[in-house]
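Take a look at this one chain, the form predicted alone, written out in structure tokens.
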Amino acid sequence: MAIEISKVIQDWVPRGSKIVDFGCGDGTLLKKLIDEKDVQGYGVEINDKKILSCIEKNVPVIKLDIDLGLHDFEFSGFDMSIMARSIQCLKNPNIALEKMLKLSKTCVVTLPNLGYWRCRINLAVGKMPVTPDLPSSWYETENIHLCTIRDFENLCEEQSITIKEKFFIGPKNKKGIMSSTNPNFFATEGVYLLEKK
């Protein structure tokens, strides 16, 4: 059965909470959370076309480079921050993660897994991976800090970040035994609920 990452995130977001979605894209996730979980939500995006889509959905959004602007939210009192499929696009993902957990009690991070077996095969034959979860060629991608599931979990441990919950997705957005038991090799994406120790 296919799993929607947005559904996993939605289950973790407390009803009526105040949230910020960094790299909110076209606002689809935030719109669902506002409508179905009664959240007070704000989006941060840099792409003008995606910002326009947010506005069309009546999703509050500001244009901001996440690498430069996380400190603008320090005193906003968010319950949760979300960074879905954006952390690998940042210049300093470790600093962004630390800042997210200073401005909110918990955060959700999702990321594509470069350790997925198909990616490993591509690298073994001397090519950068191109998969459904990493669809762009190396010269077109926005991803500048790809990592594996193990890399990300090691970073959390180094920064004293507690992984409260985690969810792994395999090919075709399916949750399977193999992606759950050996996510570093079989999961295409990791979804994490984090808090500072």
Second form
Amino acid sequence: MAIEISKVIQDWVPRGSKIVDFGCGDGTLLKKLIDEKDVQGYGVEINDKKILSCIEKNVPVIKLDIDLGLHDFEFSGFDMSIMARSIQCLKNPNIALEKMLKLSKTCVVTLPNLGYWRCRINLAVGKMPVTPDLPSSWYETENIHLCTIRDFENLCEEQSITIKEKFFIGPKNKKGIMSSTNPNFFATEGVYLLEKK
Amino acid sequence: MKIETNIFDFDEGIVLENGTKLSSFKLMVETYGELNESKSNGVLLCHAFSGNHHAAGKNADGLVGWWDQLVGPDKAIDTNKFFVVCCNNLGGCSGSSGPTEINPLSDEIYGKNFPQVSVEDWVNSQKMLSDRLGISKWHLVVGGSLGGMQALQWAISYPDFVNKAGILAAAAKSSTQNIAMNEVARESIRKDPNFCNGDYIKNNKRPKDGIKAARMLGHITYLSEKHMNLRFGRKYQEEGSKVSGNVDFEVENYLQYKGEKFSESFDANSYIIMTKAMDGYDIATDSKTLEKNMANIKASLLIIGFNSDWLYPPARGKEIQIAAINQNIKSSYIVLDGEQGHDSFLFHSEKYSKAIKNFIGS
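Could the form predicted in complex with its partner chain be shown next, to go alongside the form predicted alone?
Shown next: the complete complex, the earlier chain at its head.
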């Protein structure tokens, strides 16, 4: 995860809160949040190698398929759930959003933007987008539900989800004026803090 | 590796969960490695139903310990760094107070009169052992199957005395199917004519056939269908190596051999007591009860389940994990394939050993 994004998320996470990170990877973000913001954090991950790294870091982790496991945490009382660059890999991103906001008061979602201009050029010449941020070919990508910034914000609107904060980054994970003023065209990734209306 | 085997006498006795009192008792204890000066490197291993104090290395009879693949110098539980302790549980038949030992009050063999013990009783007696060893806090209490139940119970009963607990291929309660399997095993023991209603030692008999059949059933439940298929398939046992004339297939020969060997060493009354203790364990009548029981845990937990284990399937471990999360307990839950079914917790695999090693070191 880009340092900029990690910093923004750290700012949004309330000190001492209870959080769950869906698709926590090797636990780097959670480790930071546990050490620096004193959170009670749990990671959810499916990859064994990454899980072992979490355990090595003393980051609590659960092996679960997010597609199947979101309903397990109904009574866990999380303050915040995080899903960084994973929602586009799920079978039902809309249901996942709904469930995340049921199991936690707020949620942080980051997602790649298919509306980014380089993706549009790819499509304009008749090819599926392959960019530095979306490097996999169509036949091997895990991103089965890619969307644009506008699509995602429309979905939030439809599902009565309030976007409390948002943040965009452009190429090379840098925050720029272009990606902030016209994110749907210039941002490579969107970072959202969401709350149920 | 420094191995010591000793008997610890507890003349103060113990009041068991069911109210009966053992006026005194003894535990057969094996230790590996050395306790450091601050006494902070203690690791307690809790054995499963038919295990005993001999967990690692070779003993005087040349037998390799039940967890030798994971416990030893430079292994997942590194005896160069940790002082590892394992005791034969009360009611067992490897030197601790149990049905085959003398009742000091009557000077007779306990036999069927040894009281029913529970997982909680084992944990309480192990706590007395840790006091005796001067270990005020275990760095890790760990076990698989029935041993995992003890590790969990340690974290519940003595929250200030456990730093980490490893709960492997275990559950917060025995399932209906677990109880059913155990009852078939017990019935085969009881119906052995040599069982003599539990008084076989007095009558100079041994219900070997009953124990053997019980163990054969047990072995089927410890293995996975896939593993049995891979290992034995439908291969026929070679003529020269058959244990008896009744055997056709390799799998039959295997079960016959394993059952026979076990029946020579394990005590029938112990079998009944140990399985009854397993069946009786239930800290999770429902999910709310489990959470309530786990509320005071301070230890970090590592829960491991194996996909090939149908006796204590991974879902049982997940229940403990979700309850832990709901109670803000630091807890991790992983699932590994584990080729050997329920027995997978006994065997080294790269991921399994690494998980335990990382957990101890974290």
